[in-house]
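A lone chain, given as structure tokens: the form predicted on its own.
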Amino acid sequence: MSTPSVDAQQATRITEVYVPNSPLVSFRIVVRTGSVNDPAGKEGLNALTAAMIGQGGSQSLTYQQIVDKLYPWAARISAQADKEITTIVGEVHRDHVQEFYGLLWELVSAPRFDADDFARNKDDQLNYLKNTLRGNDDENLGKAGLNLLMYANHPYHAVVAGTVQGLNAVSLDDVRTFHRAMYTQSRIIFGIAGGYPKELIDRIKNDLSALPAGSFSEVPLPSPVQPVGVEGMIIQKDNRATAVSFGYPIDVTRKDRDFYALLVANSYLGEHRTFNGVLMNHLRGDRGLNYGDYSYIENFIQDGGSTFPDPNIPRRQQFFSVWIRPVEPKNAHFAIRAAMREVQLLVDNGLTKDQFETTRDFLIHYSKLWVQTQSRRLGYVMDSEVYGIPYYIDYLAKQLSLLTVDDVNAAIKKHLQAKNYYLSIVAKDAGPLSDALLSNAPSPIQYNNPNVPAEILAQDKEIQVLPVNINKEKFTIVPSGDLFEK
């Protein structure tokens, strides 16, 4: 892949990611608004406008038609909402990249804003928001509640989907009118990749050129409130496992040096979906507790079914979180004692040199696996522009081989803790569990499997006895449905 090149000018900003030789051509029209710019009482409205682009019909053509279009190019559209930014994503074969090219051009600059199309979206949004988050998908729900602990009153607040009011009272008025003053100069990054023709970009510079110049200014964040001892809820729902998540601002981004140091610090900790982190070796490998348990430095959404973070999802204030996917209701509470001990051990002891090192050379290689596509690549690109720094993959590699293992531990001791915490629990037997948490009765872990190594059944009673310190005065129990009202 060629090198990145940048059109500053703000009339016109394009990244160029160009492969000459690849046959695809892969669109991330990147716009500076997210769920932070809705307006107070229309809570979704970034999100359902978004979905109007992504899956809403043009100026010329119906939303069907549009499928019926793409389908035999193999080609496809998305619309990807989260706080600060809205991408719309788009890949082709080069061959069909002229006409594709148009009709996403379309998409964005001139949405049907069909009534069946918004109908839909909305349905679909609402239906997400009471049924699939509040119901069905436990693991996210957790996460969710994780949110709105630590953004009380901030404009992270609401999840990106918003709420059920605040969707309830948007209009396809609304939507249009959202889309005109966001949808401009000022706020579009244009990111362009694979092997296009160099013609091509003065084509989409005119289109550019021909949108509302507009004017874009940051949403004022306030410092997020961090928690005093174990500050949290339980989410009670007739569920058959409990799910988990816990965690705390943090003030690092990717343009902060410690970001690079507490990257490490956290691979070793609870790298996603690997069985190099500590937490997933000790609570799964060694316990049998569940499916797997990670740590993350920054909003962490999956890319499909892969290993992998979405690209385009930055944002200018991150945290801390632990997730232990859902675990049988009888070890719970020995679960949450397990995983906040080993941030603990974290804390108190930080790695040794080798661990350092490995982990740090393990991360080097796999970060390198994250731009396995160029649609990725090309999203990591812009992710970069927006944080101020050079291009992340080779900036991260270089920021890693700077580091010592005394960077690492001085970092952990600066950002992290494992005192106080925001901790959201997903459970169907609420009361006992909160009587527990909050009584700090023993929690010995109830095993299957009768043959268990002495070595552990010795930590195991160390575990069980923990102090969680949770906050009485700031510890409740909150029905399912009682979430993403208003």
Given for the second form:
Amino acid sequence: MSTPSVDAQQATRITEVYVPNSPLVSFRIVVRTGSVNDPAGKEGLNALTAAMIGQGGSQSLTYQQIVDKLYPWAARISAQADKEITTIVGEVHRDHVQEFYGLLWELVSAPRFDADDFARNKDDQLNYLKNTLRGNDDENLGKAGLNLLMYANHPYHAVVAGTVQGLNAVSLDDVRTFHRAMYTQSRIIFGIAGGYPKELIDRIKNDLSALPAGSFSEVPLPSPVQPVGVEGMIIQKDNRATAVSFGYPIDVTRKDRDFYALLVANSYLGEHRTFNGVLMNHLRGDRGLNYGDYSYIENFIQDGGSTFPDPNIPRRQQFFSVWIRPVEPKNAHFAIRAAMREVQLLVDNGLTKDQFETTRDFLIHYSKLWVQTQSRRLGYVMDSEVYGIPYYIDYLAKQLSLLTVDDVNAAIKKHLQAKNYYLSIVAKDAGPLSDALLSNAPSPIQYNNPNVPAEILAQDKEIQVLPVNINKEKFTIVPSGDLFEK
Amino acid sequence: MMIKLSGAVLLAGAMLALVATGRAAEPGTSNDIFPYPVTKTVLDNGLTVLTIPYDSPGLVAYYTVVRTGSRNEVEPGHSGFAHFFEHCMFRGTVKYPADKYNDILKRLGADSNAFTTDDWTCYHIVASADALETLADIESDRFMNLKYSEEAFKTEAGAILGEYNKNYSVPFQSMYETLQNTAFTTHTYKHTTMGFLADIKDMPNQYDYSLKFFDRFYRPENCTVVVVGDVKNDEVIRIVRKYYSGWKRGNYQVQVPVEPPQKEEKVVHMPWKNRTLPYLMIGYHVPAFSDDDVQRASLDILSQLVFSESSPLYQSLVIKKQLVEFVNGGVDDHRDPFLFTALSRIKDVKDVDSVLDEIYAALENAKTVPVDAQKLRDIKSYIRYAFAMQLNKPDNVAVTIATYIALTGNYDSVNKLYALYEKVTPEDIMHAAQKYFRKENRTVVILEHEAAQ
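Could you output the structure for the form predicted together with its partner chain, given that the previous block was the form predicted on its own?
The complete assembly is shown below, putting the previous chain first.
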């Protein structure tokens, strides 16, 4: 693949990843607006505006006409909203790129704002909050719960889809006004990758120039409040198994040097969907507690069926988190203790030189796999621009190569701790679990396997009484139906 | 959150004209949909090796296909075992115990995992191309010499229950479980790949059976290694011969019971304890995957005609009346006769019956009203372009070929199937609809919040 280039002119910012042999053309139109831009009382407006582009008509074509146009090409257009960035993603075979681009650009610059499209998209978004999240998806419910806890009174507070009351208050005129303010030259970075004709770039520049200039200023973000003790909630709903997420905000992102030190530490602790992390090896591998146990130092949304994160979800503030996939209720308390112990061991002991080197080398190789398709590569290039760093995958390799084990261990001490967390639990037996957590009652693990190795049993004795410092003033039980209301 | 438009059911398909210019690969033969050359080698022990050079500098996808899935679980009490066994395959050997195996993959910076379906099990790795010999070494070793303790086996059973539990809060999973259990009486498709919960709970007690399972199915004649990426066939074959030649053939033949025809409609109402929108799942029995039965291929075209986002049904239910969030339908290809499944999430419980009626009416319509010529061209175009667009990395090329290996044992089925799509006529579609979309041939599952029932 060729080296990405960025058009320096402020008015027409175009990121290109030209791959002449590719039969596909990928588009990522990044708009610097997110749920942080939702007006108070209208939470969900940004995501709904994106939906009107991703699943709506344009000025000249109804939604159905657009679907019909894209269909024989098997071309795709979707919208992805996050806290600070919204991205319109498109992909088409180069046989149809000119016509596809025209259609895509009209959707972005001149959506139809059809009342029926509005009703449909609003319904979908409300149903996502009211039904999917509250009742049909415990793992994401647990993560959304952690978000609510970490960012009370912060612009990141609402989930990206908004709140039920916020969405109910949004009118079609609100969407129109929001679009006019946000989908402007000053907020858009246009990304294109693949085997596109070079003359298309001139057309894109012209179109971008015709957009209103607009203005861009970042929504101020206060420092997130750190937990005192373990603050949290048990989200009560009927389920088979208990989902757990815990963590706290950290003040590093990809633009900080310490981020790369923490990247190594985190990979050692809990690299997503691998058997590299101690969390996975000790909770699932040694004890069969659940399907998986991972940790993160930034917001992570898995890209479809892969194990890699979606690009185009950059944030100015990030968080450290541990994700314990659903555990049998009888072992939930133990699993929480076991996971917190792993963080404690990391904070206390750091990594050895050997652990550091193997983990660093893993990341240098593994990160190359994050950009196997041109569309993902484009996404990573654009995220790098948003963070103000060189191309992330190269920059990561360089930063990692400069690290020493002492840097990593110093960064762990500086940014991570194992006493104070926000803790979000989705459980059926909320009352008894809450009582057990509050009283630090012993929680022996119950095994299927009667012949557990002695060294594991010895650790279990320590884990089952590990104190978890619950902040009794800030630990509640909430019915799942009460969440995301306002 | 993601908001999606277009591209509903990912079918496959791209004509030569679309892809000949793509990714610097030469087309296989002149009429083939699959654009890359495939070199097939069969070792003396029956192991098939496919090499597919692909323009992905420095990268290789290394797939091992085992033609065993939950379909093979013919003995009572052992449902879900193929999937469980997939997990056991990560528990190590004498030469490479689990932690050493993981250390090697970690050093390579590889992306490695596995999945199991009703028909097959797939072990997949993407790594640096220069790691090819290491991959062949560690993969051949576990396929030939797997050795795990009873304790490790019991512990892994906990992870399986965890996987079942994590899926359980999502209604789809439970609905598929109910649909298959209701629609099938005899065939092993009666249970999902995960298996019956009672069998999952009993897994810790099945150590001896797991040894038998390995002995039966993890044999060279039942497996294919697919290598895609920055590789040369001669080198691949040299390495594979070196590491896999000592693998001994097996002789187990599974007898999968045949499902008798369904005689009457079956309807199941599933109560859901948490608040939910109602979900609808309809399954019609249809024939096994075939690369030469035009009526079977017609069902794939029909699924686009009736259920794609460009269909009148979608336009009516999703866009005009806005009664449902989505509606889709299609055949999930299987080795044995399986189901054509339609699925929808309805916005209001009062509309369940009218949505059902509208879906039935659309299927009735397909029996008597021939598709117009332009629409048929559009569908065929969609299928071809969707195929071309999915081949965007070695991983996806490998899994595409692996799928057809699993279904028929022959990667060339992909080319035959897409050639067959080109031949489908409006009459073929009507005949297929008449044959399969009959009331007595269907099973309906309706999931609603229990308070609504």
